[in-house]
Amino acid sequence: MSRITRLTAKIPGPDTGIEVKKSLCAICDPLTQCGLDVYLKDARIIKIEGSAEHPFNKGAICPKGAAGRQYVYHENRIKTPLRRVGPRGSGTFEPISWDEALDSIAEGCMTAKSGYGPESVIFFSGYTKYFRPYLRRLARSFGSPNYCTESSTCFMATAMAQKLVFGAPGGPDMANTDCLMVWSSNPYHTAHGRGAAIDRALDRGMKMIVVDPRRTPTTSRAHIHLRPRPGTDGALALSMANMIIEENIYDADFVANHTYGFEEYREYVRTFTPERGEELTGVPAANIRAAARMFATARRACIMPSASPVVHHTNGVQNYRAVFMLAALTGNYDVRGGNFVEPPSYLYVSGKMKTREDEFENPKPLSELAPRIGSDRFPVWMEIANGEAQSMHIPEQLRSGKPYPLKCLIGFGMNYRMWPDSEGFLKSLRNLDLIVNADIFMTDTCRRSDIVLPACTSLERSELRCHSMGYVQLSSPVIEPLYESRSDVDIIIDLAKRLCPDDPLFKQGYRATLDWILSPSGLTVDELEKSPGGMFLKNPINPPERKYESGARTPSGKIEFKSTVLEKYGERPGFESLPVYNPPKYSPDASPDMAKEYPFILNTGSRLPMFIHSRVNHLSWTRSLRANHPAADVNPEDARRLNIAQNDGLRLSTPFGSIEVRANLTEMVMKGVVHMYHGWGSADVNTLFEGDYLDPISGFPGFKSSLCKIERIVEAAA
């Protein structure tokens, strides 16, 4: 093969002067980090392929990964930090230099500080994740109780719904379970690992049912599809319940041993029958019966939660505890093959080795510092909820200033659009005296900024990662940062310089503070950096099954099936300390006069396999995979009904909004549902919700279920 092929194909060698460098993909977070296999010639980088050798990936790539080259070099990376110069808002900056903004940051914070307390400045993280410990540290040691993440809206609700029942979180165990429940998860297209993994417990025999109003690649791998209409999940899950009790097909010893409240809970489901559960959700009873007959007759069975599907409603914790305590019925908590517990070991993932993450992130308790945003509102979330505020809360806060004025937002890849009422929250923040955000690109969020600064992508930049197969990958940067930016821990390193000189580990730089982290694992950064591409660990910790049989990690100490959290509230509307189901608050059943007007339920946010939020939204190659326009999907029959056709123009309504879309009409989608992908600037769906459109116990959004109608448009929207 003579050089010039074997440069035109990229083969890496002498002749052809091109290397293989070993990194990992951060474009999603935190649990799908692949192995990469990038190649480059004279420093720069030609292609980019997933690792065969990696543990996670296994070589496979997705859409967004495979796009790496032109998300790195990207026409529109922030290239040195800015300066607001004209009206906040108007998108003019000045060009300065390093020192400056952070000078400018450190003197705002400080004026901020010196006049209404550290509490007043909030310290932000939203994509991607690597650096939270590092910025809950930085928050922490300046004094502001205000760490917030992009988990008040993700995640963490679904975290909190297991904590109410279990203590403790626990996973699917895919690999050892006899049946698998996938309860409004798609990851074929949010998780191909995943979706792998699914497919090899499959080939051995492993059942599946999915739940999820949509038609996805998922659910047409299941042996049973339930398709609830949106924000009904509590009453499909109750009516299981109550046909798992009555056939006694439970695990009356495990129930009678570990659980507490379960003749209320028992007393309570006993009018869910699956004919109710019919009425209630849509779901045919026939199908009700043979899902709960074929999950609680496995010899194991595991359930699959999302981050946010389920919880993405104004009843969503209370929905998914209702599904948790499936698990807690059939005896499949923290066994193998069921919803096995392994404690985090860093950045939310169970890597099978101790840390001192913890520790690192919080220097000092918060018992002495000012409470949380959003603390009188949500108190479940202050309690259980990881010690960060609700930052859902923010919007109301700024404007009314109560408890305590908020003066400043130092914010890391954060982007205003993930609030309900996006352009009602982005009104609020003219009460700020300082903005700053950090990021790769120039988002809308950046426009709105005092000052921005460049971060650099993670081909650029270390990050430590670990996965569940006992598998940690300290990556090392292929190339040097482009233009001016930085990685987000050296910018925080050097802002704690100016805001908590004094902090004893950010004195000693990032290598030290990994070796800090990582001492009680026995690794050390130099031996990590020996396997850029990852390493085995030799001595993984494999916790036992049944952990609770000394006490779970609730109040009683026992697996919960009506809450002494929630029992402390008086059984004030939404904090019912047994899983209440009542449906959403703008719902058919809740709104009956509002749904008159607004006949469509309104569903949002599920991902393409090409997108992730608003990320990679302006790249060509992830943009050819769809229209290159913002779509709501919309079912054939209710099109037909409306007089609609593919591609015409639509206006999407709520009484809070409207934006104009284009129709694109697919089954996937169930008749009287209306979804809208998010991610669009030009079309942004969370305009359409109130502000207060809220889950009372985790503050979270209720994107996945409101009422809209939609009108056929004689242009189509560009």
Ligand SMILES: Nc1nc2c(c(=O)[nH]1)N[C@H]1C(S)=C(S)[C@@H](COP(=O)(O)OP(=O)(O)OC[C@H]3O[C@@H](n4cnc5c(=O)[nH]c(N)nc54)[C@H](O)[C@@H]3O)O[C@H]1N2
Given for the second form:
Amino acid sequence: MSRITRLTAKIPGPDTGIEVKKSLCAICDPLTQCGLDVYLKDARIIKIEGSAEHPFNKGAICPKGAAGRQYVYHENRIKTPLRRVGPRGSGTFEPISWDEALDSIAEGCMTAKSGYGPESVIFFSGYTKYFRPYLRRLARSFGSPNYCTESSTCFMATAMAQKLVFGAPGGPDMANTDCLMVWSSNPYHTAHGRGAAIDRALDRGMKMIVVDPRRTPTTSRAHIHLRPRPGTDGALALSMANMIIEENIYDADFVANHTYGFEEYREYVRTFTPERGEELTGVPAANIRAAARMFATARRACIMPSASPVVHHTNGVQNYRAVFMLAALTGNYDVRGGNFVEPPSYLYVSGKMKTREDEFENPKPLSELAPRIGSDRFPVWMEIANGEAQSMHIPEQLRSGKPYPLKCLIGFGMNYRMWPDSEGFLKSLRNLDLIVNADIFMTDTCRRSDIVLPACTSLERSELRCHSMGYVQLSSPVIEPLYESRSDVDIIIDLAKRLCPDDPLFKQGYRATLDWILSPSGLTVDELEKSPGGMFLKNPINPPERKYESGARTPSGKIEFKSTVLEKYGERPGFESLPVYNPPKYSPDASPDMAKEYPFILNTGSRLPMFIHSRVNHLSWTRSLRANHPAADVNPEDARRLNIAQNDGLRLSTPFGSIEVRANLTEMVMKGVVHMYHGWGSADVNTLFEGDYLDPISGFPGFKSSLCKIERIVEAAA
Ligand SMILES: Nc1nc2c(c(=O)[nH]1)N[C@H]1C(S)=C(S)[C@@H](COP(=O)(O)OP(=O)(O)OC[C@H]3O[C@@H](n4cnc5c(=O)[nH]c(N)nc54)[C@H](O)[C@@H]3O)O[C@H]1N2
Ligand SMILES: Nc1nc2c(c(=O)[nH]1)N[C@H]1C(S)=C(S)[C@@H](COP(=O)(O)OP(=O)(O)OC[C@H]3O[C@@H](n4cnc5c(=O)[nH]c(N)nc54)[C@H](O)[C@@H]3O)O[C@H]1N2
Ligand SMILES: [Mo]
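Switch from the form predicted alone to the form predicted in complex with this ligand and give that structure.
Starting with the chain above, the whole complex follows.
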């Protein structure tokens, strides 16, 4: 083969000058990041492929990762640190040096600290996770309790629901189960490695129930697909429990020996017959019965939850508690093939190794710091979430200045469109003296900031990741950081040198802190760097089953059908100690008057395979996979009734606002529901939600259920 042919085919070798380096993709979260083979020529990335040897993705790659080259070299990259020169929001900046930028941020934070206390400075992380232990330590060392993240809308409420029931969350042990109940996840679009694991389990005969209002690649593989109306999951779970108790197919020994509050729970679920379940959820009673039987009679069964859909409702935590209780009822908690508990190793992942992440992140106990943002409104979050502030309360505290004023917001990958009533949130930021945002791209949030910092991508830096199969990877940069961009961790360490110069660990820099964090595992940075594609642990830790036998990590020491944490709140609405079902606040059941004018259920943010929030929708490669403009999904029958055709311009409205989008007609979405993807600047669906449309227990926004109407408009959206 000629050199030219080899060059065009991008074949590595000395004659072509093309080399392949191992890395990892960080476009999505740490539970799903894929190993990459990055092809380079003249220090430029020319191709990205999934790494065949990587045990998570085994060579596969999703459309977002495959667009990685366009992501890295996109013209909208921030090139230097920037300081605002015009009025806020005008988008006029001047380039400044790193030292100038970091010095002025430090000055702003120190002024706020001396005038109003360290709690007046918020440290915020958007969806990106790898730098979080560093950012949290920076906040704590500086003295601020106000470290918060996108977890105020993602995963934490699912973890809270599990903690309220079990004390410690357990993940589905897919490799050993006979029945998997996927309760609202679509891993074929959101975590393809997990989709492949489902396929392997189905091949060996596993049964699968999927609970999802939509039709998806996951539901198409299910033995039973339950399609509840959004936000009615609690009623569905309670009617399954009713049937399991009535038919006496629950695990009576487990319930008698290890649980608390069963008699009251049994009494409560008595009224949730499958027929009533059908009324409340729209799922035929026969299907509820069949699914309950399949789940309860399997030798081992487990529940695959999701980080978001069930908890993006005003009744989300209560609904998921009812769901997780099905694992308690059937004795499928903390056993192989059930929802098995493995403690997290690093960055939320149970990686079968010990680290000092917790100790690293918390140099000072929270009890020595001021109350976190949201303390009064979200006491359960404060008690059992993971020590973060609840960032959904930031706008309210900014407006009221109570219980104390907030002065600076130091953001890393902050996207103001993550919040409900995103424009209202943006307005509330005017009350701050200093807004900083570090991002890879010049986003709308950066444009509204005072100082903007250029972060680099995962291909330009190093990152530690572990995987649940006992695989650990410390990636090395495959190219130098472009322009003046830097790794967020280096930025944080340089800020720490200014904000908390006495911190003994930050002083030593990135490698030394990583070695410190890794020390209980026996791994070192030097050793990990020798295998940039990652390595299996020599001595993975496999915890025993049934750890609850020596006391569950709930206040009662038992698995709780009746929550002793919630019991303390007495009659406070939404805090019922039993998993009481209330429909979502804005739903045909709870607000029939509003439903007359707004007859559709608005469900937002179900993931598309080629997009991830706001982060890759500016790339032409990913955009080319879906209409090149924001579109709402409408069921074809509803569309016919309203005389709406594919790609028609639509006005999508709630009582709180409206946006213009195109119509995408699809059988995936159920009749009576309109689905809209979030993260679009030109059609921001989060402007259609009130800022305080939140679950009272978790503070999570009700993104998956509101009421809306759609009208055809002549002028199509841009
Ligand atoms: N309506 C609606 N709203 C939702 C949801 C929904 O389902 N519906 N889902 C919620 C959920 S579950 C989530 S997780 C959030 C998503 O939360 P967001 O934080 O809004 O997510 P992104 O848009 O992915 O990322 C924010 C920014 O991080 C930047 N970024 C990427 N990598 C890096 C990096 O390495 N360093 C730095 N400094 N910045 C980086 C990106 O360019 C982007 O501007 O949205 C929530 N909002
Ligand atoms: N491609 C891609 N992958 C992603 C992301 C992305 O933006 N794009 N985001 C990442 C993040 S931050 C998250 S949190 C995860 C989410 O991961 P998943 O939960 O797997 O994905 P979703 O599409 O949000 O939701 C799964 C299903 O929940 C259903 N659903 C919606 N409302 C309800 C409800 O009320 N009840 C029930 N039972 N089901 C409901 C939807 O129809 C959808 O098919 O994905 C991660 N992976
Ligand atoms: Mo999320």
